[in-house]
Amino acid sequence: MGARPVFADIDPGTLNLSVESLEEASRKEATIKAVIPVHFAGLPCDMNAINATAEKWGAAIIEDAAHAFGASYPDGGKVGNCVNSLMTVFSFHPVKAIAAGEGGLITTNDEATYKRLLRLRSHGINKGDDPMLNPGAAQEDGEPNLWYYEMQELGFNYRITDIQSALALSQFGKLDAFLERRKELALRYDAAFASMATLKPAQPVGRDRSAHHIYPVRIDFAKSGLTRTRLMHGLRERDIGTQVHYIPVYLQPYYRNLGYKPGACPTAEAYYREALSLPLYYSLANSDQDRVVSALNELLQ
């Protein structure tokens, strides 16, 4: 698109976009066209404050809700209602709450955006939903040419398949059960880690509103005397898989080659140094979760 990304820092308590950092970034940049807040781990961002800030410079808001299908804002509205954004993007990746193999969903209240998204997902082609740019070729004697279509802009091949859509739709009725079980597991983790000195839940707020896509913790590795590498290998030896969500994106080689440097978002980097995501999924048995907790206690002592 010819745009240049500007990275804003996170709030240490929610791990979501810091509104203060967003405002600071806006003071350093002459033109900001869009703000893309991520509802990290399933906890919705403060969209009222983000919208109020973005409105000052007329920037569009695109919510990244890949983690937050079924989550709720503080006012009770569901993520994706686009009250404070132009559009919201969801993911149906295999590990998400609603899995369709791949693909996703975009919601918007703006009809022009909706119609353009329909074109962009299929090579920029319009087959009659919008006015034709070449009406002389689109019809004959006032009747539409049924075979006619127009490529009105450069688009993509972003069509989700019918089979994937059917799979996703079949799970929608189960979403409440999925969310309730994930919340139950998150609360069990919270209780189990309450007395641990070196490990703390990284996002202990909004349990009633979050979709709980992942369960991140913060570990004081220096105090524990154990590196993250050694801890993850120790857990793997006990058949427990863990992951880190995420390496700050501007530390990746692609962005480093564009001139971005470490230190741009110190709160995000501090979180990354301590981060670990523990197993959390609908079919996780309580006994297996207890085994995760027991292994962490054993290794971190």
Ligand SMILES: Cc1ncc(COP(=O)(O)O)c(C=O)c1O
Second form
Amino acid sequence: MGARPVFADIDPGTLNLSVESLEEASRKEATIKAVIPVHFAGLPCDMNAINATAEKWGAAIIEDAAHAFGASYPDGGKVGNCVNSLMTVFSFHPVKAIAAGEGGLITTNDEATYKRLLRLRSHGINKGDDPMLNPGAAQEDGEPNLWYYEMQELGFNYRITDIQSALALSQFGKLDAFLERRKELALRYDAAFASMATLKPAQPVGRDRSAHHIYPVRIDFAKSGLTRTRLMHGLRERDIGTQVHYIPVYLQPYYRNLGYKPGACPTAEAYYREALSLPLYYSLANSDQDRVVSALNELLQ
Ligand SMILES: Cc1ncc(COP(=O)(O)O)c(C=O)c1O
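Rather than the form predicted on its own that you just supplied, could I have the structure of the form predicted in complex with the named molecule?
What follows is the whole complex; the chain from before opens it.
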């Protein structure tokens, strides 16, 4: 898009965008046109606070709710209501709460944005009652030219298929049950880890409103005498899959090649050094979850 991303740091308690860091970014940058907060792991950000800051610069807010389908804000509103943003984007990638194969969804309350998104997803071609840029070519002697359409700007082929949409729609009705079970599992982990010395839940807040897409923990590897590599391999030998969410984006080679440097977001980097995401999914049985807890206790003692 020709835009230059500025990375703001996270809050250590929620792992979401830190409003202080956002303010700081604005002191270094002449113009900020958009703010893209992520509802990390399914825990919604405080959008009132983010909006209050972004509003001062006239920046558009695009909420990344890839993890937060069905979650609620601190004020009780549902994620995606766009009360504090221009739009909210959701993901139906296979690991996400709703199965659709691939694809996603965008919500907005802004009609012009809605219509533009419809055009952009289909090669920039006008849709429905969009005004023609060249109305003279659209009709002849008062009759519409039935073949006529306009490509009004450069767009994409970002269309979700009907088959994927049907699958996603069939899953919507199950969402509450999915969320309820995920919350239950998160609370079971919280209770199991309450007395562990080297492992702590990384986001132990908002259990009643998070979508619990991920259950991240922080591990004091120095104190545990085990590296993350050894721990992940030890768990894998016990048929337990874990992952790290995420490597700070600007540490990826693409961004390093653009000049971004380590140290930009110290809180995110400190979290990354200690982070591990544990198995959490709707069909995870209590007995399997207990096995994860036992394996961690055994390996990290
Ligand atoms: C926080 C976050 N944002 C965006 C995405 C991208 O979603 P998609 O792959 O549906 O484009 C992901 C996917 O993993 C994600 O985790």
